[in-house]
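Quick heads-up: it's one chain on its own, the form predicted alone, in structure tokens.
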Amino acid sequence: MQQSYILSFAEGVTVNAPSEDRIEIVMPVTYKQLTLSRLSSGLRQIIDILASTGATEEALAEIVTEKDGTDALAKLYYHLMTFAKHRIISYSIIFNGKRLATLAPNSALFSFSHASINPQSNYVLSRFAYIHMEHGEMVMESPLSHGKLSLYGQEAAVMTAELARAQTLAALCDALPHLSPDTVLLFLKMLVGAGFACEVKDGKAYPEESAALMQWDFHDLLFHARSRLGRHANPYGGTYRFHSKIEPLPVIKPAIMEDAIPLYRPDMDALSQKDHPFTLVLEERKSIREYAREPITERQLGEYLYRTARVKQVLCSEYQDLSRRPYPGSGAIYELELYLTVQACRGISSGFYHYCPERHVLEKISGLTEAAMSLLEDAKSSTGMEETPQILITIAARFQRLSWKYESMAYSLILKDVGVLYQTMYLVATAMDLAPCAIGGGDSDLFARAAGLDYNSETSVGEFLIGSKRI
């Protein structure tokens, strides 16, 4: 007899029976409820089995036939289809009485299918599949899959490892003598059907050699899939998961140094009357990689930082303090910090500084150390400039300031905040006739070393150059 999958309710599904003729099935994450009434004794037993040990579809059919007769089979399959539609059924493979693997829904688009396996074809693990630990279990996921696969025991791990190289079903069975051929076949069908493995055609992993997928890096597609809704069932959005567990980071980063350099504060009312028209600023905005002979001045730098990043107002809220600044910030949390590597600025000595947006001052961390000079050299190389940048503004993030509130999407919000800050910095620089240039990437380890920061707590997520403009 050919081996079959064991059906059971997915992890997190709860079953309540408030009355004799009513059963409520509560779904995980969404907590939506599926209510069933007037169930036969056979179907009630099926619900109990799915909520506990699980059973094959054939075994479930036998139970219903024995309890309710063959006419009840239609209702059984209707309910199984309903459970599958609501994505509350998981599918397991049992070998020698032990669970080998369980495939569970991971998104609203999950649909179980076990692929047809061609004995002549080679199969290989998807380059997008990855394994990680979750709640003490080894779990396989992929941004191409709408399911999550839990792996149990060394047999599952060994079979997964064997598929790191392309091979046929027969070769896979030979490599796994401790598993029955039926078990290997069933597992391979599950992997391929769920999108964790794929067939090799003409020496290429199909469909991963499509023009679209070939141009996705593993980490980019994973980041895209996990930071947006649709391909995971993880908690998402402003969940405040650390409320009452960990104190939130303060809205203003505590002062780094006692001595600080006060910066020029422009008259914003006067500026609003004489500034360049907004449309002109938008049209003239561009990256400029050449500077005037005279460097940017302290007055210009003070006005620039005041107009782009100062704290305009601190707001108290129930969970964490917030603020208002010139650029938009996710949830008004403002996790970004500005660090300036000053090579040339009239009125401010060369060195490495932190900008305090509330006091509008520069706190000097160090002179131009080897690490700080390397930041400047990296910026010069990245932009193809011939001269050393006058000022490099490194944008860092206090990550836990956002992740204290947001789940699944925190880092993606940080990158969006960097983007809107970039635009604000460009527009202000254009209005002030300065030379701005954003940089596409940088060395976060190098920055953490220069600033003396813990990489996991605060480090760079963006870089921006500012200097005097050639007229």
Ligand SMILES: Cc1cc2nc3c(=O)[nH]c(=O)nc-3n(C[C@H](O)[C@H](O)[C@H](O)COP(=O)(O)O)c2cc1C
The other form holds:
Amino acid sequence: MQQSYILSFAEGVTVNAPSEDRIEIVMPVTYKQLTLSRLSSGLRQIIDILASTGATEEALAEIVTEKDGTDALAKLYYHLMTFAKHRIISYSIIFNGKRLATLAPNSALFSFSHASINPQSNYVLSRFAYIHMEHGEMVMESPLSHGKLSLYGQEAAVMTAELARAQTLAALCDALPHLSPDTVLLFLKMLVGAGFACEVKDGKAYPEESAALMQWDFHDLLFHARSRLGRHANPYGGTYRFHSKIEPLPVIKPAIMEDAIPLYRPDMDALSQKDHPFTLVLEERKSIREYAREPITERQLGEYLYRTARVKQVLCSEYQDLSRRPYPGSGAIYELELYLTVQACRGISSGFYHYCPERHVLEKISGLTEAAMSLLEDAKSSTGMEETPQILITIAARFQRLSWKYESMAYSLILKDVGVLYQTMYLVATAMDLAPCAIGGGDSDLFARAAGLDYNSETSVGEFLIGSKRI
Ligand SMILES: Cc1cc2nc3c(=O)[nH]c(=O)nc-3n(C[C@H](O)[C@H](O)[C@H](O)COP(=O)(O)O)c2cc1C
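Okay, that was the form predicted alone. Show me the form predicted in complex with the named molecule next.
Now the complete complex, all chains and molecules, led by this one.
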């Protein structure tokens, strides 16, 4: 007899029986409830089996037939369909009494599909599939899949490793003599059906080599799928999962240096009267990669930082302290910190500084060290500038300020925050007749070294150049 998948309730599904003729099935994450009443004794047994060891569809049908007669089969299939529709069934492969793999729904769009395997075709693992540890289990996931595959034992590991090389079902069976050909077929069908492996046609892995998928990097598609809703069942949004476990980081980064350089504070009332009109600023904004002979001044830099990034107000809140600043920020948390590599600025000696947005001062970390010079060199080559930038503003993130509150989406919010800060920096520079230019990438390891920071706690997520504008 051909081997089949073992059906059982997915992890997190709970079954309650509040009375003799009523069964409640509670779904994970949503806690929605399916209520079943007046079930036959055969169907009650099926629910017990699905909630414990699980069984194949054929075995479940035999039990129902034996207990309730063949007329009850229609009801069994109706219930199984309902469970599958609610994504509460997982599918396992058992070999020699040992569990090899279990596929569970990971999104509302999951549907179990029996892929048909062409004996002439080669099959290979998807380049988007990855294995990682989750709650002590080895789990395969992919941004192309709506399911999550738990892998058990060395047979499952060897089978997935074999599929790193494209091969036919027959070759796979030869390479896995410890598994029955039926089991290998079942496993391959599961991998292909769930989007973890694909068929190779004319030397190309389908559908991976469609024009759209070819242009996705593995990490970009994974980041996209995991930081948006839809393709995973992970907790999402402001969950405050570390509340009462880890102290949140303070709203203002503690002072790095006792000694700080106070910066010029512009008169904002006077500025709002005489500043360039908003539409003019928006229309005139552009990236400028060359400077005037005279460098930017301390007064301009002070005004620039005050208008873009100062703390206007600290807001105490029940969970973590927040603040108000000129640019918008996710949850008013403000995880971004500005570090300045000053090569030329009248009134401020060259060196590497941190900007304290609350005190509106510069804290000098070092002179222009080798690492700081490398940051400037990288910025120069990223912008194709002929001269060395006057001031490089590196935007770093105190990551845990945001991830203390937000789950699944924290890093994507950081990048959005960098975007709005970039635009604010562009607009203020335009209004002040300065030369601004954003930079798309930089070396976060180099920056962490220059600033003496722990890469996992705080490092660069954006770079921006500012200098004097040629009139
Ligand atoms: C996120 C982002 C990254 C950028 N990266 C770079 C860069 O690495 N090098 C560069 O010379 N310009 C960079 N720019 C500037 C763009 O090239 C520029 O905004 C674009 O060409 C439009 O020109 P404009 O800013 O003059 O309107 C970047 C701009 C943004 C918003």
